[in-house]
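Here you get one chain, nothing else, as structure tokens; it is the form predicted on its own.
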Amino acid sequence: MSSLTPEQLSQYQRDGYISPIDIFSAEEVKIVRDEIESIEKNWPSELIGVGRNNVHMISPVFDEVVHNSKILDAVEDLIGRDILAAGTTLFIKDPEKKSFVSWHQDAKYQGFKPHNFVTAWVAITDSNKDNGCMLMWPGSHSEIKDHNDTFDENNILTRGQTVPNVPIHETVPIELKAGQMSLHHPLIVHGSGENKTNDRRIGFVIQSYIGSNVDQVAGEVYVQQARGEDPFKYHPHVPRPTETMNKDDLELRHKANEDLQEILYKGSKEIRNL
């Protein structure tokens, strides 16, 4: 039985994204924000820069989000039952900072082929136009577009990769309440602006859920079996964490993040000190 409605499936095919989808209650999403702030307090160096990648490997709270059945039901409707969780990122925009995300396509630098994967963007706080919500360019997911690497210091993206000449008047704000989710196609052009409020804007992004038939052609990525089976065996599987900041999990996450940086910087002549 399909989790997504015919209208939502049509929207994804036409526009390249679905939004909003209700996932967590206010109480449930508060647990996630509390986990972020607990880690920041007790392990202050672990969620800085590249440390915001793959937090699900070191925290059972984030692991539970990745394996949430409501999220996986929706993902299954888009990429099939054999689902691998192949990485996560915390996108945190603190107030009064200039952080932004330039126009880009996830598939450009992720190294996954074929494009049978989807990104789930889960709002841990409200995400709106004032605090820098995502903006989508509907229908831009038909092909890979040219990108320029800018390495802008305020750009959250690794290389500051930017699609030039995006028609801003055609873009749509993806406003979410805390606990809601959007799903977007790996080829849709999207970005986000600055946080102009007095509170943090936090998104936890599963980037990406991939079908088991998806290979990594630019390096190595570590996966968890989120649903179904993995008959192709393209990627090493890692265990789910049973406690926060376990030493072995931290070492594995460090290796995964190092390998991820090699993928994201592949072919680049410059590397940022994040």
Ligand SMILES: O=C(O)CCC(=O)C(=O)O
Second form
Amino acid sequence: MSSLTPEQLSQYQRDGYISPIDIFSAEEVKIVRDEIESIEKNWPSELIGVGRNNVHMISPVFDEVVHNSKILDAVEDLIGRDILAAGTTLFIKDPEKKSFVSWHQDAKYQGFKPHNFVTAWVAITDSNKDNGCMLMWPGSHSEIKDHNDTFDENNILTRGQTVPNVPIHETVPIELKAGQMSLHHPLIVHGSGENKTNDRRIGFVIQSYIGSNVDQVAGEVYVQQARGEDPFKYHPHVPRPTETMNKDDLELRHKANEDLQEILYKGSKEIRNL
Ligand SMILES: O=C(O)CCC(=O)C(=O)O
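Given the form predicted on its own, corresponding form predicted in complex with the ligand:
In what comes next, the whole complex appears, and the chain from above leads the way.
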């Protein structure tokens, strides 16, 4: 059964994203924020730098988000029934930092081919113009664009990869309430500015949900079956966590994050601990 409306599906085709989509209540999303802050307090080294990646492999709270049926219903409408969860990232902008995300396309360095995949950006706090919500360049998803590596220290992206000459007046802010999500196409150009408020801005981003037919051509990626089957069997499958910070899960995540760094920095002149 289709969960996205015909208008949402045509928005995705035309603009390259859909937003907003209601997923979690305020109470449900607070559990996720509490989990982040509990991990930060009890395991302070686990959610910094590279540790912002693949937290769904070490925490059942995040695992539940990745396997949420409302999210998967919408994703299925875009990439089909055989869905693999192939990675997650916490995009956190703390108020005292000047963090931003430069204009980029996810597909540029992700190594997934073909482009039958989608990113789900789940708002754990409100995300708006004041705290640095994502900005999309509608209709920019027709082809891969050139990127320059800038390595700006405040840029959250690994190499500070940047698409030059984005027409800012055409870009659109993606404002979300905590508990809502947006979905974006692998080729849409997007970015985000600084958080100018005194609270954190947190997005938990499933990056990405891929169809079983999607291969990884730049390295190794570790997947979970989110829905349907995996007839292509391109990637190793990893178990879903049943407790927070299980030793075996931590080791597996460490390996997944190392391999992810290799993919994202392939051919790069510099490597940062991000
Ligand atoms: O959270 C942000 O500000 C940017 C996230 C992003 O680039 C992405 O989800 O692809």
